[in-house]
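First, one chain by itself in structure tokens, the form predicted on its own.
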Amino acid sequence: MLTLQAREHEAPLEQVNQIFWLSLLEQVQAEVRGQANSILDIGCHDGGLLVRLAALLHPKKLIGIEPETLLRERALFRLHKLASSVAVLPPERWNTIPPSSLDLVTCHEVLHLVDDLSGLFGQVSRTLSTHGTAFVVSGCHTENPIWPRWSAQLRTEGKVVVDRSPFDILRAGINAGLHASLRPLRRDGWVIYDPDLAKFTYSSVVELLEHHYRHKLLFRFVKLP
């Protein structure tokens, strides 16, 4: 069974992710062009990214996949007035979503918490409509030099994380029948970082910038006819 681990309910999580979400939203806006009536976010936490997607695209349907009950409830509270149909489901209920019913799927830094990558992409492929697109962000991969340190920190906190390469992610999407491509998530812009408050730290400014502009990757998976 596909499982997705819960993440901490940290208020700063949304603040930390803002700059990455902005880059993701810019790419979504450039490619989707308002044609996304149904949107699903994998690992939606308390709905922060879905709130921004709703403001950008005004969809009729919003769906979140989130393993933790409290976060699902918080997400529903935030989202219930933003679309005519809103659902926040545990991962085991993803199979209740009708085939070919989603125009857009997003996923930000979740894949390292997923035990069954092929199962996840199988669900993405099953539920995406023809010409639908999934945008998947991952900096937690084995080609990122900081990942061994961060993954060790997560394991110390009791998390079960999976080491995967970018090619593993590409293969999983391709094997599910999706057309795959990738690019760095960010190409320019400011980096905001407080070395005294950050939970996940960098050893140098070079490492910080390399993470933001080189190793934080955006994968695009398109469902072709």
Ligand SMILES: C[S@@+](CC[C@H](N)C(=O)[O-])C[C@H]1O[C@@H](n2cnc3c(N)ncnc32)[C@H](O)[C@@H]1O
The other form holds:
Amino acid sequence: MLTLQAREHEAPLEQVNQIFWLSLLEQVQAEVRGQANSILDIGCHDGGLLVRLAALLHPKKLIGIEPETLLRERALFRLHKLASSVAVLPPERWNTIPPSSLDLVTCHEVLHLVDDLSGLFGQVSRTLSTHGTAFVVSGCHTENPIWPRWSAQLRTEGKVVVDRSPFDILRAGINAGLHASLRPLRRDGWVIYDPDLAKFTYSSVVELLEHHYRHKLLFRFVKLP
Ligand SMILES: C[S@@+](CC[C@H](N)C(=O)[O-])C[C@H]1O[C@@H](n2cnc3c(N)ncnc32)[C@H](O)[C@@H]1O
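Okay, that one was the form predicted on its own. Can I see the form predicted together with the ligand too?
What follows is the entire complex, opening with the chain shown before.
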């Protein structure tokens, strides 16, 4: 069990996620080639991924979708000077985003918190421009052996989480009219992990490596003409 002192030093979300964000950004850079004027991040938390996307692609428009008011405010504070148009919206304001207006959508570890997956993909499909791409990362799915443990932990914390398979995610995108593909997010590179400070733990190094290199999936959804 963690001591109180250790808990106080739990790695913040941004520190834990940045190794995954780096892989996502590499993939975005390889495929988008600097042509993303309008970027939206679903479940943007306090804007860490959008800050990095802005530095990489210099978009004119940045949008975050985030239900938590405090996180929206923190994201807006971090982002407001990084593009000529910046908005951080609650999910109920998806409809205010014009159709076919986004070049790039990202979403990192949010789908397990989303009840209406087909509604979400309907909005992604509606707002993506032709040839626009959504990159969606999920390790929180039912094919990942750690998911039963992690989902129980999230439920204990009072979060409402949904059990979904990778095929459920693929199907939701395809049914919304998007061209879908997937791969593991990471295939190599260092894994940084402190077993005494981690909030979400692994029972072995094999489980840790399998999560990083096998079960954490990157889905690509493209809007074709
Ligand atoms: C596990 S955190 C991931 C945050 C961030 N994407 C990252 O990579 O660090 C999930 C985030 O999704 C947000 N969220 C929950 N339900 C959502 C929904 N229906 N639409 C958009 N975001 C949602 C949460 O408030 C939280 O900020």
